[in-house]
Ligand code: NAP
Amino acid sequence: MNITAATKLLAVIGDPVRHSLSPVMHNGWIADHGLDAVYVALPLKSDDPVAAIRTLKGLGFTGLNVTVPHKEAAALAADRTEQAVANVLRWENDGALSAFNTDGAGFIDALAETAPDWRARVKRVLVLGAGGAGLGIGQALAPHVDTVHFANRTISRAEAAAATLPNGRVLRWDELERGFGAADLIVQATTLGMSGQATQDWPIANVRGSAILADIVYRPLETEFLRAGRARGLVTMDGLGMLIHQGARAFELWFGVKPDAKKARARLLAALGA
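Please give only the structure of this chain, in the form predicted in complex with this ligand.
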């Protein structure tokens, strides 16, 4: 890599961000396409993240990925945005800052890769978790399905998520057995099962044989949720798919070229030591 004064600068901002796999993914694609750019991880601790993001304009950034806890601030900092929560920022030639959200579409790209017939198969979705990721995925899936049920440990967040959708519903956390039996697609979007976090005894035995299980946690790559699903012979999708496809959409927004998802998966598996 030959970094000069003309090299384009991109970054992921968040707190924490040192664990991020995005630099491996994007620098791999930058090399694949012979681009004069570099992508780094910037921990952003700030009482005023909106102002901090706007300051980056003066430093000449081309674009940013934004992760927890700055996704709302990113949308607020932008001059142009379609959503209240953004994971991608791009500085335009006229100096304006545009915000995008590629998380939901990235999840759907990954789902289509895993189960190309998902649109015919999936009518009832159950999303476990109503944090930023669960909400974004539920909202992206909603136009394509009959119902999206949110189940969340804190029920008020599930209610708030469901209320954003005409076909949004709430499933109580103590009704998971029933909900698992009724869903065609179950998306595990809590932090449960992440390395160092609590786990849960999911009622996988209740799941229909035709259902798809997706976990967005990717450390570890095979969570207990997915392991139990695979043991039952269900179609499963790991958390790298969403990571790669939201990133691919961001890369295309910045550089106008579609990067290779398979190459990214190989690099990320190596980085995870899998």
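Switch from the form predicted in complex with this ligand to the form predicted alone and give that structure.
Just the single chain follows, nothing else.
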């Protein structure tokens, strides 16, 4: 494409972002709609990520996706925000920075695609991880279920996440076997199982046969968590679903256009060699 001074510049920021498929997804959608824009992956290492995010406006960025570990900093950097964690930023015409969280809504979009009857079958949710993605997912699910339990290796983070919800609860990490047995939906929202990261021996044998397993990791596409669930015949959802649907909502916030999720999945599977 011909990049000019009028070309909109967007990026995903985080540490690390080399693994991110967001540029493949968003540049594909940009081409689909003939938009004058380009999307890149931008590693952001900073002792003051709030200040670093604010300076990106001066470099010409009009919108950002935000991933680990900067989602809280993104919300703090914004002039207007919906939540305490954000995964989408947009610079407005007046120069103000707006923050949004599309993680939760994107997860629900993907869940409805995987299990259209999930509202009838899910009453108890277990979210593994209490970072920005886990919190966003838990907050989105909370109005539709009886309880949302957060389990995190650092229990104070689980307690902080649970405290944001009227039906939020805490599950100790050493009580995972009990928690897996009680949940109707288990969401793996940590980096465990991601390529190059540590793995965990999940107690999948305890999971009831009607439960749904979801993993937000997409490298590898089939994590040990999902492989163990599929071996038991459980309904499972891989990380591409949430990536695509949270991204589609971000794209609509930036451009006012709803992109094609199916085209994105085909491109991402090709990029993964799947």
